[in-house]
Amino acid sequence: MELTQHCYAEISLPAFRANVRHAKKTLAGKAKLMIAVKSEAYGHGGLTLAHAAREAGADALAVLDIAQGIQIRAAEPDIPLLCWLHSPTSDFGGAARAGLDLGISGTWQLDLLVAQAPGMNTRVHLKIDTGLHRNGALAKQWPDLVRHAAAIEADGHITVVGIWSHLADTSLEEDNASLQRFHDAVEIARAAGLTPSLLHIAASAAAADVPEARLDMVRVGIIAYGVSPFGDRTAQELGFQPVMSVRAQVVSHSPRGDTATLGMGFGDGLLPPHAGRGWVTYAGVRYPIESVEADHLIIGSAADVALPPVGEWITLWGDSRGESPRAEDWAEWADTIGDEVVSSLGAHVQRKVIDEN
C-alpha cells in the first residue's frame, strides 16, 4: 500500500486563527505577539500557517532558519519576521535582502553579516543567554558583543531593533531570576549605545505565569497550534483547540478478528507508544494499540465490543470533540513532548487545510 493512501492530516485554519486571537488576548495582551512557524509551522504547513497567523493578527513571525524565512517572505512581504539559527554557511546577504530580522548572539555573526550585507542596515535582534544555555551570548561575552554591534550600526550595517532571550521555564524563581539578569544586559547595551525598541524574553509558558516578562513582545509557538507545553495544564483548558486533527483508515481484520489494521505507521512519522500505554476511540469505545509498523499500526478489541469496521477513518489525535487521545497523550505514551508528536508527521502525508472562507 502508498504509505499515504490511508491516511491524512486536517488543518483547521479556522481554529488556528481562533488560537492566535486568544494568544494575543491572555498571553500577550498590551505586548506585541510572535507567532512561531517554524518546522514548517511544527508540520501544519509553514506558508498557509503563516498566512492565516498574520490575518488573525500577528505582529511577527518566527522561524529557525534563514531558508525559511527567505521562503515565507516570498508569501508575506511585510510582517517582521525573525530568523536565529545560522552557522558559517548562513546566507546572511539573502536575508538582508529579504528582509529578515536576524537573531545574534556572537561577534563572528556580525562580522558576517557585514561582509555579505554591507550597509544594508539589516535588522538585528541580540540575544543574551539568561540561564537556559540556548545559543545566547554569555554574560562574559556580552558586553563585546554590544560595543560591536554598536559600532557597525553607526556605520549602517545593522540597525539593532531588539533584545532577547529565552527562559528556562523550570520554576517561577528561576524565571524571575533570569528576568532581573536580561534587564541588566539591556543595561549593558544601552550604556554602549544602543537603543533597541524590542525586548522580548517570554515564550507561552512565562507569558501565561510571570506577566511581567512579557516586556514587548510575547513569543508564542507551540500552545497557538492547540498543543499545551505545559505539564499540568492542557491546552483545551487554556482555552486553545487543535489544529491538526491525523486519521487513518481501517485496511483489514485478522482472520480471528481479534485485531484491526490501521493504514499509518512510523513511516508516516507516527511516534510509537510504548507497550500497553496507547489506544485509539470508535463509536465512544476505547481500542488498545497493539503495536506501531512501517506503514501500519495494529489495535486489539475491546471485550464483547465489534471492531471498527473495514474502511471506516480513526481519528489519532486531535479530535475537537475531546473523544479521540490528544497529541499530548502521544506524546506521553512516547516519552516526549506535543512538538514532536505533530513536527514529525512525514512530508508525504496530505495535508487537507479546512477554512471557512
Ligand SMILES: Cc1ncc(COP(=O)(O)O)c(C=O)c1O
Contents of the next structure:
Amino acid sequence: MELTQHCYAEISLPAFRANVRHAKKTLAGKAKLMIAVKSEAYGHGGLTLAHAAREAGADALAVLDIAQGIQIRAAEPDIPLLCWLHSPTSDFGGAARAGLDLGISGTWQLDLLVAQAPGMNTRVHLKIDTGLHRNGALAKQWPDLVRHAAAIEADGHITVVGIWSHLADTSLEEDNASLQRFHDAVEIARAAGLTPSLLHIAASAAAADVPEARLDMVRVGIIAYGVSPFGDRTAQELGFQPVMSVRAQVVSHSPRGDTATLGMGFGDGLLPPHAGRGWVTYAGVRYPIESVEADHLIIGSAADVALPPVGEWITLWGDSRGESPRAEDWAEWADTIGDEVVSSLGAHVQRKVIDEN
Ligand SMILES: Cc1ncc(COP(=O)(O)O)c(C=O)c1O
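Next up, the form predicted together with this ligand, please; the one we just looked at was the form predicted on its own.
First the chain shown before, then all remaining chains and molecules of the complex.
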C-alpha cells in the first residue's frame, strides 16, 4: 500500500485471528462465540474483520443495525449475524431476505417484521432488560412480548432461537442480580411455549469474570481487538494482543528545535489528552504531548535529548512490544474507554492490513 498521508493504521489479521482463537478457549469455553464487529469492527474495518473472525472460528457475528448487517452479509453469506438496534424505518424485510438474526425488544418490532417479511421464519432473539436500561423489554412488558412472539412463531413468521440481555458490568453483585432476572425471564418465555436454544448475556468482561454467565453463547467485542475492558488488567495480561497499531510521521521541527509536529490530529480521530497526561516514545525516550490540533499534534523535547528526526514514524498506540502507549493509555488520558480510542479513528485514515496467512 502506498502511504499518501502522514498517519496510518496497521491492522494485524494474524493478531486478530489469534485473539478470536484465544477468546474461544478462555472466554467461551463450551459456549459458542459471537464476535461483535459493530462500528466497522470498532474502527478496524468491518468486512475484513468479519471475514477474519469467521476464519478463526467465530460461531456468529454481531453488528448494531440492519444496514450494517446487510453490508456484512454480502461478504459473509452463511454465518449467523445478529442486529439489534431498530427504528420504525429499519428495513425488516431486507433483514429477513438477508437471513439476519434480529434482536427484538418490543412488540412493535415484531409487527413490522411480520408486515414486511410474512411467513419467512426469521430468526429472532428476544431481549430482556435486566438492569442496564439501554435496550430490551422491561420486565413488565416481557409477558406480552413472549406471548406475541409465540403466536407469530406458530404462524411461521419467526423462529425464536434466542433470549438475551446485556450486563452493566459495574459490579459482580449487580451482574449476578441481572443474571437471576434473566433466568426468571427465560422461565416466563418457556411457559409461553417458546423453546430458545441460545441464551446469551455476557460480553467481554463478564465472559472473563463470571463463568456462569457464559450460558450458550458469549458476545465478545473489544477484547478481541486487544483492548482491555478492565481498569485493572491489560489485554496482554489476559493473553490478547493489539490488532490496530497507529503511526504518525514527524513532519517538522519548530525553528527553535524544542518541539516536533506529527501528522495526525483530532480531525483524524485522535482524542486529545488532558494537559500534561500524554506521551509518545522514540528510541526508548518519552516525549510529552503538548497539544493535539485538527490535523497534527505537537510533542515537546525531553531534557537534553534530540527530537525524533523529521520523516520518522512514531507509533501512537498498538505496539505489541509494549514500549509505546497502549490504546488504553490514550483512553485514560482523555477520561474515556479504549473502545472510543480505536473506534474514533477517521474513516479516511489509511488502513494497512497485514495478513501473513
Ligand atoms: C449488546 C452487546 N453485546 C456485546 C457487546 C460487546 O461488548 P464488549 O465490547 O464489551 O465485549 C456490545 C458492545 O457494546 C453490545 O452492545
